[in-house]
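Shown next as structure tokens: one chain only, the form predicted on its own.
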Amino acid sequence: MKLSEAGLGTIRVNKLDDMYPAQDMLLQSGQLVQYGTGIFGYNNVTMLVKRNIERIIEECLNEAGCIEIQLPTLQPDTIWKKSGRWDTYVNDGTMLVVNSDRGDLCLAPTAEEACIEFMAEKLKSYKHMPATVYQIGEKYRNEIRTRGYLLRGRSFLMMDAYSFDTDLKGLEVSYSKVRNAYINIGKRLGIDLLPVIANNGAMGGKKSEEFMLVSAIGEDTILYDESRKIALNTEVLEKEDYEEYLKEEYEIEDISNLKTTKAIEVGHIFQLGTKYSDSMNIGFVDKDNTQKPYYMGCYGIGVSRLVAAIYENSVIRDEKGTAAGISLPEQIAPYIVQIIPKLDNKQKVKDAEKIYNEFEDKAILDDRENVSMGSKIKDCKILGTPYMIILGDKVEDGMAELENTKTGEKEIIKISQIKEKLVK
């Protein structure tokens, strides 16, 4: 991408939000555009970051044997009334409802009902299971209290998956497969996704775990023992039978050594059991030729929330501890290098074009005129590019200054060696 063609202009960032500096940078630099409370548009870099996260999620779920589908986000009230959740969601104001002369519809806040309807014709017999399907798409919730920009919006991108089994034992196997896929997703993204014992809440079912990033800006409080890799949401302690629940489902008897910390929830997985197949009266024919309900699992990842969490986790700070930019993880950065040549030096411009062409679509060339070298260097860090290449007066022809934007480490390197070094 050439910045002269990106429509960014001169980037000016002032008085960043202390709690969410990365997303404030995105807004002030035009990488995010806010249309209303909790409603955002994505510019090129943030859109590609989101897409790379989606790709990693898809790859890990596919490796776990999950099948991708696509469900409608505009759904009729009839399927929600089957499960008994229409009145609940409408009355508490969560659901965005569309009234029409052909019936009432909603913008889906989740998709259990739609997925059961989708799979009912395909899973009529025990012979057709187990099966786990997933989708990545927009969800809509009329959040009373939006928070943290992309962390809690009214429109948000979500991966939701659903497993179908004939019995509890099968459900536990499917649940374990998706759980392992989540851990692999964290590794591929370069982040520590922590499984946290959770309360099922309104979703119902037997067992659930949240996947969280430990962070000072998190709105959840968890109890965590890093040495034993045990964590639980403090909401679990609100259950009357929490001690029995922890012992029976997780084999945990002592939580006295767990320490309190804040965390961001980016995913949640549930063993739903037969709750929704019972309420919607949908199931399969078992070996004994009797009708049985599906044993379901439900699995979600807030993709846009994950974008926000990774951005906030990628803030770089100056000597005073003030947020000075962003350095994205290489696993998800759409552009690996940003090239800054001195434009009044023809050789430097020629060298910059050479490097740019070598990296194809993985490089940004800052060819904007009437913008100082100092401003361009600051802008590189605002855009989150992991490496910066400067072609200025400090280096001889054929050489460049290569900087790791996360660590600030710099070295003078031959232009011919740059690609090989960064590929390694």
Ligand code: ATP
The other form holds:
Amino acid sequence: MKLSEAGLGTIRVNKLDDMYPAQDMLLQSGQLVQYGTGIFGYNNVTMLVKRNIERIIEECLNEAGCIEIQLPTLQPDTIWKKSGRWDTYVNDGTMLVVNSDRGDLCLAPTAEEACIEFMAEKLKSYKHMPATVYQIGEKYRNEIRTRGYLLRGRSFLMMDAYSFDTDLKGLEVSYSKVRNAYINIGKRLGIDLLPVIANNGAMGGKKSEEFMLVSAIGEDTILYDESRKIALNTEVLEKEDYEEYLKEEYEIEDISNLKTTKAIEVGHIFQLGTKYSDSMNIGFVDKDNTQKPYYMGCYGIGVSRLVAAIYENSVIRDEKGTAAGISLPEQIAPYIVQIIPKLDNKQKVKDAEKIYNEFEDKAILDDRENVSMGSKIKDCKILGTPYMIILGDKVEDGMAELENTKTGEKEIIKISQIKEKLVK
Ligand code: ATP
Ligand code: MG
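Right, the form predicted on its own is done, so what does the form predicted in complex with the ligand look like?
And the full complex, kicking off with our chain again.
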């Protein structure tokens, strides 16, 4: 991307939000645009970060044998009335309802109902299972509290997966398959995604775990034993039979050594059992020729919430601890290098073009006229590019200053060696 063509102008960033400095930088620099409470447009860099996260999620789920599909986001009230959740979601204010002269519809807050309808066409016999499908699509919830920008949107991107089995044993296998995929997703994203025991009550199933990122800006409170890697949502302790739940489902008897911490819920996985299959009266024909309900699991990841969490995790701070920029992890950064040549020096401009072409679509060239070198250096850190290449008068021709924006480490390096060094 050439910044002269990116409609950027001069970026001006004023005093930042203490809680969410990264997203405030994105808003002030136009990388995010807010249309209303919880509704955002993405500019090029943030959109590509989101897409890179999607790709990693897709790859990990595909490796685990899950099949990608796409369900409609505009859904008729009929399927929701079948499960009985239309009234629940309308009454608690979550559902965004669309009234039309051809019936009532909603913008999907989640997709269990749509997915069962979809799969019932295919999974008519026990022979057709197990099956796990997923989609990555926009979801809509008329959240009352929208805090933290993308962390809690009214329109947000979610990966939602659904597993179908003939019995509980099968469900347990499918559940652990997706659970492992979640652990891989965390590793591939370069973040510490912690499985946290959750309250299974809400969705009415057996077992449920949330995947969380320990963070001071998290809305959830968890109890965490770092040495034993045991974590549980404090909501679990509100369950009457929590001791039994912990022992039976997770083999945990001793929770004396747990410390309280704040965390962000990134994902949530559930063993639903036959709840939806029963309420919607949909199932399959088993070996003994009788009609049986599906044993379902459902699995979500907040993709746009992950975008926010990773950005907030990637803030660069100056010596005083003030947020001074962003340095995105290389795994998800759409652009690896940002090249800043002194524009009135022909040789430097030529060198910059050469590096730019070498990195193909993974480089940003700051060729904006009438913006100072100092401002361009600041802007590189607002856009979150992991490496900055400065081609100024101070360095000899054929050489460049390469800075790791995360660590601040700088070195003078031969231009011909940059690509090789960064690919490593
Ligand atoms: P929360 O407790 O934060 O409201 P939830 O438990 O209602 O979330 P789920 O229904 O489990 O959310 O949805 C799966 C995932 O979708 C969550 O783990 C979260 O990462 C994400 N998510 C849910 N609501 C939002 C939202 N309003 N904005 C962004 N992401 C969301
Ligand atoms: Mg949840």
